[in-house]
There are 4 protein chains.
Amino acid sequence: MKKKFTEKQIHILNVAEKLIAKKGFEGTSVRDISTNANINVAMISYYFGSKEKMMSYLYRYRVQKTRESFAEFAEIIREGKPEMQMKELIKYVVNQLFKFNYFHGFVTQELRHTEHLKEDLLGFYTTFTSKIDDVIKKGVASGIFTNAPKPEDILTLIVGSSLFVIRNKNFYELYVSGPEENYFEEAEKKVMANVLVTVFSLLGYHAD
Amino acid sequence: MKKKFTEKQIHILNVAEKLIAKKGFEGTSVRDISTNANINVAMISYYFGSKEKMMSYLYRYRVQKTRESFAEFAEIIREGKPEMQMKELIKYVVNQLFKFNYFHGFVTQELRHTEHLKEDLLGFYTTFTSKIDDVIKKGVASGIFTNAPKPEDILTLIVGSSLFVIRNKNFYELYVSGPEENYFEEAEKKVMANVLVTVFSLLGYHAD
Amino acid sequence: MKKKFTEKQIHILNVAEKLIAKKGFEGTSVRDISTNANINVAMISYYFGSKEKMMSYLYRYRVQKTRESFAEFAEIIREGKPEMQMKELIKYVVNQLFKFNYFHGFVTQELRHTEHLKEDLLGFYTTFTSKIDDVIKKGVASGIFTNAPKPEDILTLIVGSSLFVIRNKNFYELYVSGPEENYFEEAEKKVMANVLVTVFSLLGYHAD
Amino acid sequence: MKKKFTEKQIHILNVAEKLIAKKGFEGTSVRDISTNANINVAMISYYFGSKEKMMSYLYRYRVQKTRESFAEFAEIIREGKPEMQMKELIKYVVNQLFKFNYFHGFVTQELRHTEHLKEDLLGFYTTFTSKIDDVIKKGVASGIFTNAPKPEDILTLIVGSSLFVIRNKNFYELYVSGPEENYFEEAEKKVMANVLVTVFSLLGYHAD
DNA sequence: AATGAATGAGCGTTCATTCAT
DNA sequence: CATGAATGAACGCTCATTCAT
């Protein structure tokens, strides 16, 4: 977790991340990466020990960034009302998923022999779930929410919907307006709206 | 679609499907497949032209089966009430996703240079969405549903939640009771209940 | 031991043997071998599993041949007089060493991580030593030999001298007549004579 | 020969010598050496030009030491009787071989494209042979030796036997008493005795 | 004078595919 | 129709060496 990377290493990680998200871990060769990153093939082994280890570093690097970002964000919304907090939580996580969709794309698919790495993502998910739980409880206590759905199911709904839309562009774009190159932008808006409506419906929230 | 397979070919496809689901497309070698299927290594190229083409056939084969199965199913529920039809639709698709989760796992991730293949899955999704739309409209017309959410968002919610739960076992199992080996069974129940509640909440449905 | 090789495999082994004897195991690449043997690089792994395993096969193949040949030879001289037997034993082993000098060259040098393979050569050496012992005992019993040197020291002397001459051409050729290309032929004669004189001197043998 | 080494270079050579003796020239990487010698990996090329050249220097360094040592030794025994001189010569060379056995191990096997380096060893061998010749002639002249074997054959016998015993531990240890870790010590004694008996037998020497 | 970073070549091996029968 | 043998390309990695400082 404490590992610090040089700029060059981060550059390689960024290139690798995109390629792996697109073509999978096995489908991406170190030569692919080195060519795209304009470095020598030997550098991947030189910097990270091996392709597999690079993957670990990449993974931890990205999750770490995500968790740091979330911690900051959580601080900001600490004082708000439950309905506002919930809205911000949803907006935050949907936005993050669209921002790093390629990362989440390979995280759940490709990390086969390194199951333990998922622990980090798990940590993020549980932190997030716990935060949702707090907000629900607070809202129910204050009477603004009339139902108390399970927080893990709220997370499932938010993340599941977002990733589905990210990964099934050719389906969802049928229902999204605007030019194709704006798909992710527009899809984010649409799924965000959908998720917000859905969650607040489940919470039995009715604006005054 | 028109392609007919011999028994031997179907046998190979079945073996390949399981291996690919477990180890990914790139992670599965033709030698793996041929060894497990007790055939000669040259047979994959011989029968299907190439590994990639075999993949296409496999994909089409599975989607075709799914669509046939859905057509049958749709017929069965044709006469019911909207709330029953919606419930059955949800149960059907969630069940299918869990049944062929390994297949759906690689569909959206591993198929490269074969973008057109997604058309088949797209066909299934749109058919399904259209069916959902019919049911919503019918329910709204009869007054049993008070809201009319977008059908594509309903599908997104159902499929997204199911796939998330399938792919993030180590997160969702924290909230699922029973031994680990029953995870998929129990997770299916839990996510099914969640999805049902969510969709009917969105529909503004209230049982008498 | 029972492993049978195809002609092509034997061809590869022969090429590999010569190269390895000349440049060492690590110094000989599979591409070297494949080029010299006019085969594809992949064949070494294909036929033998790996370069290392090829080495094992090569070793066993050569030792096996040597032991078979010795068994035949031992049979032939079974009935002779001790002095004749000893002479033939020496001639036989010196001749074998010169014939397969490249093999013996790498056997004792390069087999680092496969120590157990030496067992086979050990078997040959002990068989040979035991045979020498028999002859010495018989000769001493009959009074034709007046001394009974240790058989392992006789073997050491014979094999050590031969290998030294083989491996130190640039020294020994100073004392060998004839053109350079006949070195091994002439050196064999010279070292053979030397070894015979030495051993019989040690045995205290005096021709009538 | 004229090359003078700094302390650091000598340190590297010593480390390299031991590693190469253990793992062979190709089996020893410059990283191995630099790690063991606590120097930067670039230093081998920096100091010696290349790994191969370092090898040459190492070789010359060792042979040079050996020749210097022999020159000293030769001086010491200059005045003795032939039988004593011969005995001391044998003891000296056998002892040297055991002392630097790892060095002699790779000399004849690993040095490629550097055939000229053998000249140095050749020089040592011829010097030694010439010395043996002197002693034989003197002994024959004085009547203490009744035969005059060829000096190169005497050298062959001494060096060949010693190296054989060094390189074929697993054979010779069957006939050597004491714990395995004392093998070289005990083997040296045994082969020394054998060589002495053999040479004096060939010389037709009989102690009064 | 010395070093850490970086390089290009080569390593043994495995891959999907094609060939010869 | 089917197969075992064989292929060339590509794989991840390590090598001795060179570069920039």
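By rigid core we mean the largest C-alpha set that fits within 1.5 Å across both forms. Residue numbers count along the first chain shown, from 1. Predicted, not measured: the structure shown is a model, and the values here were computed from it. What changes on going to the form predicted on its own:
- Between-form comparison between the two forms gives a rotation of 36° for the smaller rigid part, taken against the larger part from C-alpha superpositions.
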Contents of the next structure:
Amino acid sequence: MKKKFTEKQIHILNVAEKLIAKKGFEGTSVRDISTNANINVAMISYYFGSKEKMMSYLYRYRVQKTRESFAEFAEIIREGKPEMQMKELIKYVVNQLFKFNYFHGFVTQELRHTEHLKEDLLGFYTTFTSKIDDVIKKGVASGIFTNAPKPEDILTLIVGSSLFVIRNKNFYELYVSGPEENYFEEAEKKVMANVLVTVFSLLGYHAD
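So the form predicted in complex with the DNA is up there; where is the form predicted on its own?
So it's only the chain below, everything else dropped.
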């Protein structure tokens, strides 16, 4: 079930997300959030219980917004050729994973004991996999794709490749050029290129 957020909660969550994206979860204090949101410190506890619980709310809110934006995005590309749709779907997920990379350590811990996070993620993954399956079937039917890999395997490839690079910066930065502060930007480009080549190879696609 979709959780309803009040306008005040959404305001606080948006402020918190900007700060956490810049300073990290540990580097962002409740006072930082309350000051930037122009609220009393006690309001964080009132609305969320604690900073840790607020992060859980923030992640749930972000997943809901991502599902909404994905639905709009999928509709926009719906009439495109299968190869274009597949490319854009891959780019969408890789981009979202890197854009919100600061969530992933938190999510790994919270998923172990927070049921609603599992449900929210399951909803998005199921929707995305269904769309991938639809594109594969259209591509095979039109002769553009000669193979039909399982859509869940494609999702696993996309998410697994992205999360490995996000979580293993100390290793992968050895293979990414540019200054350290540009790591995620450059790593995203590298992952995107590799995933696109791999997925289209699995599909048996050959550009004219």
